[in-house]
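The chain below stands alone and is given as structure tokens, in the form predicted alone.
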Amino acid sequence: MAFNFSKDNLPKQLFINNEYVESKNSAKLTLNNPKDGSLVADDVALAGEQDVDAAVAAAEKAFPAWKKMAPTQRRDIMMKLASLIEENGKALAELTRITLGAPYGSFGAFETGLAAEAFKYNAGWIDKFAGQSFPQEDGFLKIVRNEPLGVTAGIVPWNGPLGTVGLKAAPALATGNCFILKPSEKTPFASLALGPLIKEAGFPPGVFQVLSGDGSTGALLASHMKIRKVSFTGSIPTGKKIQEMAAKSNLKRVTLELGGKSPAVVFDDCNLENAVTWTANAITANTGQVCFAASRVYVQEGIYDKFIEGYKKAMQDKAKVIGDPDDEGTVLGPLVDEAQFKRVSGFIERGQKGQGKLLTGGSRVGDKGFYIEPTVFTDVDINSEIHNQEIFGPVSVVRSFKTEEEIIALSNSTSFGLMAGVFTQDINKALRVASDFDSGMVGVNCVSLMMMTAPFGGSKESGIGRECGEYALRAFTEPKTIMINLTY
């Protein structure tokens, strides 16, 4: 089965079993090119009931075979996809531009590798994910096996919609479990599209699917009976919704990786100029549109006056790279999509009337697609919404601060703790101040990034779980302790 995608060939079908089927529902999903506007489709896909449990039907007659299938074998098959991946990278990235708007060159590019080596990282450990055994001298030997938990289910967001189906198909498909794979609406062509690729890197039937669709689909994954696992990425209000679900339906297990408002906190004995670029680039990276962006900078009073120098000059030179996402100079593309401009630029409206004050940005780019400025507030109200709540767009406040202790408190001060960032050259400093974040992840003198190495997942109100790492793994199974009598 040939790879032919491409923005005139677009993946509108359903991937179940192994084949691409029609939807059985007749609601059908309508994508647009936030570059413009102009429509992309209107009859893709969107997943109902039925054709839900079709693909949960299938991948309970998968599992068994999946799950004893030798590691070497299972390895295999999954480098396979992961090379595929990667020769299809620019392909895949395109399928994601058309209706997300990040350029191959500062996303695209960084997005499709970040799935491939996700797959390459989790087949790596399908022989190395051991067990546990404890002592014996009560006469009892346990041993503790990382059982598979079967059909498995993932909800990816339109943001990151191909390197964060790395992050949640290929733990769970490493360790034994069937995956169903539903891509947010925004942005569904480069998972629809991996279809050949699974087939072609081998995957027996019904191991791993993809259901097309909105909201409505989400709902029916996460309520179903026979799925045992969902793991989402998206919204805190939607990931309630999804764990009130799981709990109502059969107690399935949940992992969710939700929003972030990340400070990140400059010290006066800190390098400037690492502090400026990183956090600079950590608000504009893929247009703001990221869970972990350091959407609040906090500068102590000595170098305050040189940072905002440093970080007003960083901005305005991001907004003359904004442009066609299709164009190779193109770093900074627009918003996925009109209600998305909405909300950022009412934000940005909102913020003017008395929140903060606007150092730079806030405007619309252009007079057609949906491009804004990256924007800065300074001298914020630290009871406002725009200090408080995720913008989910290129915008930031910053506020000055006197102590370490004054800082750590309004650092903690939101509901939510996915990412920090501390920037000092004092040691003892920055692992006292990363301490006492209250926060999943924590950069000293970097901040909004992850590493497939180590557990990614937030505190409070960003999340449940961890994936990355030896943490993803245990999330998709459950430890079986076998006792064995030995005096018997």
The other form holds:
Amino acid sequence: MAFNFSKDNLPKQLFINNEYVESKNSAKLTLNNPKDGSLVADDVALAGEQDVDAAVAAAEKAFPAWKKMAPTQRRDIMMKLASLIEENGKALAELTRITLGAPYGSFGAFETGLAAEAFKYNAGWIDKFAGQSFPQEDGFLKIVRNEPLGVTAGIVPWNGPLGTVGLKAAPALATGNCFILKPSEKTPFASLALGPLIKEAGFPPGVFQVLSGDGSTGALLASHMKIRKVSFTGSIPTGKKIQEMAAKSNLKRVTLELGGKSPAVVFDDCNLENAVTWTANAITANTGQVCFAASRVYVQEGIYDKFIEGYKKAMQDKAKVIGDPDDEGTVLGPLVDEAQFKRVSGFIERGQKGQGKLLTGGSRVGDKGFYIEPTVFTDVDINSEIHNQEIFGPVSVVRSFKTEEEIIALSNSTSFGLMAGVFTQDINKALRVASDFDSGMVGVNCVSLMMMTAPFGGSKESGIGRECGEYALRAFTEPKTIMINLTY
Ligand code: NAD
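Can you switch from the form predicted alone and show the form predicted in complex with ligand NAD instead?
Every chain and every other molecule in the complex is listed next, the one we just looked at coming first.
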């Protein structure tokens, strides 16, 4: 099974038990290219109940041997997959770009790199993820082992189709679980194309499988009685449904990486240029379709006018590099599809009716495809929807503030808690504010970034659990306590 996928040869079948198979479900997925709305395919597999059951059965069969495989052998398989993803990175990114619209230079390369890095990083943990032991002086030696859960699943969104695969599949597989991947119905191709790479890397049949499908496929996984864990990245409403399905079925473990409305707090004493660069990049990367984008920018009044001048210019400069995602010079592509375009445009339209003042942007770019200008609102009402809801496009709101106390309260006032940023040259203030933010992640003189080595995730409705670092391995294992009676 050679890897020869491209936009002219798309993978459209399910990958079960190390083979491509037709779905038993007659319904299919339809996909369009967001750069011009043209049809990409209308015959992509949408996995139904029989397909999910077949994948779960194959995974259950594969689990005992996979769990017992020598750590070094499992590590080598994971490392090989990382190399294969790197070797085929451009082709994989093209398969994503054709329905996501994200340029290679500004997004595709990062995303495939993230997936490869996740496999390398987690492979390195395989023989280092130690358990614990406790004092035996009471006559019992206590050993705690990190046991894999069994058959696990990952349901991923369209905005980071391959990166999120790495963040879920790699720790799941490293810890000895079998893993079923369900990509988004909007971006299935890079995931489906992993088939030959999974096989060539040496994963035994049933260990790592890919089921394309929509919410109905995700629901089958989340409510399956034999799946022991679902790791989900996506919207808050879907995350809530998944937790409910998990509870109502077999109480499977759940990790939820959900939405955000992340604040960036810019103090008078910051390095202005640095603050402008990070905040402008944060809301325009992947055309603003990033969960931890800094979409609320709060600027202290002493620096407000200067910041606004710089931020407006930076956003207008971004508008100049909007274009066809297939062209090398393009930095910003279109929004993912018509539904997302209508959603973002709706926020912008309503925002102009009394919620805030339009500083820049606000319009569609061109007359075909789903392009939109980077858009900034100032003087925003703190009770308005543009201030409090996730827009998931290149749209930010800016407000001025006076005091640290006031801005911490406002920063923490939404139901989200994914990321926050503070810009200041005063280290005491930076650390004070960082500890006062109610969020899973904080950037100091930076914002909207992630590290493979450190926990990634949110507080409040932004999620449950963490990815990356050792936390990801914990999320895919169960501690087992073994008590040894030393008297006999
Ligand atoms: P979504 O919730 O619509 O879909 C995500 C995935 O869930 C898709 O694969 C979809 O098919 C599946 N799904 C839909 N309904 C389902 C159901 N009832 N049961 C099971 N699965 C179902 O989200 P989206 O539009 O693909 O992604 C955008 C959202 O994801 C944004 O809110 C964004 O902030 C969030 N996101 C969060 C992170 C993070 O790490 N915190 C990262 C990226 C995106």
